[in-house]
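Here's a solo chain for you in structure tokens, the form predicted on its own.
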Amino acid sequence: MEQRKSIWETDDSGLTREGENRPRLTDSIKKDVIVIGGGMAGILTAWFLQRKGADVAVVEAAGVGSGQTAHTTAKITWQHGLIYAWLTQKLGPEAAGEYARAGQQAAEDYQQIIQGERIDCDFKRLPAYLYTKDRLGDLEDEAMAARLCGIDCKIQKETELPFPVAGALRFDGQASFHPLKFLRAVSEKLEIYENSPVLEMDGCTVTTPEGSAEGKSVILASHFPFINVPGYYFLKTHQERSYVLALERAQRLRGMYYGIDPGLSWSMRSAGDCLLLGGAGHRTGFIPKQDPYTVLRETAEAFWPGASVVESWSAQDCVAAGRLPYIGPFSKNTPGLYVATGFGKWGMVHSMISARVLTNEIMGTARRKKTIFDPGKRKLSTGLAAILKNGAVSTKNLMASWAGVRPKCPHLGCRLHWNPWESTWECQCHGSRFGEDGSLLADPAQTKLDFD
């Protein structure tokens, strides 16, 4: 099956135009910083570092913006589900406040870059809402915690949604944009090598099929870290699938919406003449009984009869144990190596936060105080249940592989599961995905699937 493309990829404003392909890495280069990954996090980090005077090169396995950035719903928001009540309870109000300020600053950073560079990327400020049909108490707790973090928010009963809700928590000042138009603009003046997958790492030297790159610092911004030890991110993160329809002749929404109820956690926002409806998610490799695209189409027909599907696509989110992304030094035993991963469903804001945090860390402007995103600062207890679950899933699939079940993932050898809805092989352990022909679609695997 041909891989589905998002509306960002099919509106003739994509990243690569005829004659503009970036070169492969075919030489041995030395830089101040090597960034692995040409998505939003990697490109923004390289952009900030270069503006601070660093000599930077980006090494990308495929094309700039061709991974998860191309499949986002492109919400720039610091409203991340029921996050502030959870953070306040688990880590305290100070940590919750730091998280809120980082998200707010990220939105301001996007606006300043877009205005300063005069980037035409459909950037728009608008409100975002968390809505519920039967969890009003949880929504009220979230509103209280958010206000303690300095967020101006309110619960309202009436919305523009095509169904009644018990309440919707409104955050003003959020934003939406066209991610590939933005990424194209900020990547123009960067040194980028495409179609150059990193196959090996030795300290701060990375090796690709045709070349190598050595840096004083190396940043892993490749969505899911492919280095297993040290760091152990394969235990501290897992990956989830989500699905999106772009609908014509549907409702034009003035805000962005995200549901918190099981079975009603639809994501909605307008994008040009289309309405984006997202949801029907599941952990990668745990194949749903019903086609997620059918679920979304039935939902769209119920909400907006007569709407038609323009495009449909899926995304993959790397979810951190303990809900906070990992941004900072990779581990205490890998000097010069940094990581940005575990963004969950909020990759646009966490990408900008990563760019700021890592630039400050590498350029020496924020070493006096660690952030809440620092992997070395994270308490094991805040994500222990998720870590244990990840370990159990890996053990089950590794044992099946050892017993002879095939095919198996080239990452760590877990058995793979066939997803008939997308014609892909998927790994429950760590989220690697492969096409029907064995082609590599998603990391942390670095090579294609061998059926022998």
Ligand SMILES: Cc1cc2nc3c(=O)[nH]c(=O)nc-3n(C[C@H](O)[C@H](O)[C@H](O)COP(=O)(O)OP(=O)(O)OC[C@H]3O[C@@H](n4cnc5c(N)ncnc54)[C@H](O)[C@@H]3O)c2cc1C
Given for the second form:
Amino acid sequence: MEQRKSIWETDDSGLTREGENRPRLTDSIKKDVIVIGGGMAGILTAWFLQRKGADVAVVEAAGVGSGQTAHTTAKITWQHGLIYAWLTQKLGPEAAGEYARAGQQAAEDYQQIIQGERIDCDFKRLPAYLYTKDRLGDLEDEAMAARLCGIDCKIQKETELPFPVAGALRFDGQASFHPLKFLRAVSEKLEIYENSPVLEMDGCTVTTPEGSAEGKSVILASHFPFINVPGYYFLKTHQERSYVLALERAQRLRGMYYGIDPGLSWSMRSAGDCLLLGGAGHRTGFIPKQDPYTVLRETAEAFWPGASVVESWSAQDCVAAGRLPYIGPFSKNTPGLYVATGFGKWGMVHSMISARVLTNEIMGTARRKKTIFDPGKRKLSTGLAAILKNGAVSTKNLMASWAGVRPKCPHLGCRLHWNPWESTWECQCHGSRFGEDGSLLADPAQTKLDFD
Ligand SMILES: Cc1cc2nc3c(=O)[nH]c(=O)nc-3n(C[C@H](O)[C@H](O)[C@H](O)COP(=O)(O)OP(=O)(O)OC[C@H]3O[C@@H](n4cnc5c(N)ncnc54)[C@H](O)[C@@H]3O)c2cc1C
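If the one shown is the form predicted on its own, what is the structure of the form predicted together with the ligand?
Now the complete complex, all chains and molecules, led by this one.
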């Protein structure tokens, strides 16, 4: 089955990179910084570094923006579910405030880049709402924590949604855009090698099938870090998948919405004439009983009778144990190596934060302050439950594979699960995905599936 494409990939802007490949890496190059991965995180980081005077090259396994960034719903927001109450409780109000300021700065950075470079990418400021049908108390706690972080917000009872809510928490000044139009513009002046998967790393030298690149620093912006030891991100991170419909003749929403009720809760925003309806998420590899696209279609029919589906697709993202993304030095034992991952489905803002934080790490003064995103600063206790769960899922799937259940994932050997709704093999442990024919669809695996 052919993989589904998002509206960003199929729209008539002609802005996708298909058929316009940049060169492969066929030489041995030396740079100040090598960025692995040409998604939103890698490209923005390379862009910032170049602006600060660094000699940078991006090494991309496939094409720029061909990873999860092509399948996002592209809301630029610092409203990330019930995050501020949680951060305040777990890490204190200062950490929650730092998170809020980083998100606000990131949205500001997008606007400045878009205006400064005159990028035509449908960028629009608009409000975002967290809505609930029955968790008003949680929404009120979130509003209180957000206000303590300096966020101007309010709870509304009335919305433009086609169903009643108990409340909707409004943040003003958020934004939406076309992620691939933006990415194409910012990647134009960068040195990028496409179709050049990094197969090996030795210190700050990376090897691709036909070449190699050495940097004083290397940034792993490959979505899920594919180096297992040290770092141990395979224990600290898992992947969550969700599904999106682009609907015609639905409703033009003035705001962006995200439901917080467990079970059937939706993400919504308008994009041109389409309404994007997202949801039906699950941990990758834990296959839902009902087709998620049917669930979304039935929801669309109930809310917007007469709407029709233009495109449907899915995507997945890395979720960090302890909810804060990992942005900073990869580990204590890998000098010069940096990471940007664990964006928890909020990678537009987190990619921009990565760009700022990593540029500052690499080009800034030696005595810079550590950020809350620094992987080395993380308290084990905040993510312990998730780490234990990741360990349990891995143990179960590794044991099945040792007992002979096939196919097994080339990443760390876990058994794979068949997803009939997508015709894919998926790993519950770390989220690698493969097509029916074994072709590699999603990292951290770096090779195709062998059915032996
Ligand atoms: C359904 C859904 C909706 C979302 N909506 C939003 C939203 O509205 N707002 C928001 O902020 N976030 C959203 N997100 C999250 C966001 O899309 C992601 O966090 C973000 O796109 C991740 O960007 P990235 O650069 O880290 O990864 P990617 O875009 O996947 O880029 C990583 C790149 O690394 C390359 N790579 C991998 N391995 C190698 C290798 N060995 N060598 C070289 N290159 C390699 C890949 O080919 C890829 O191009 C959503 C996520 C999902 C699942």
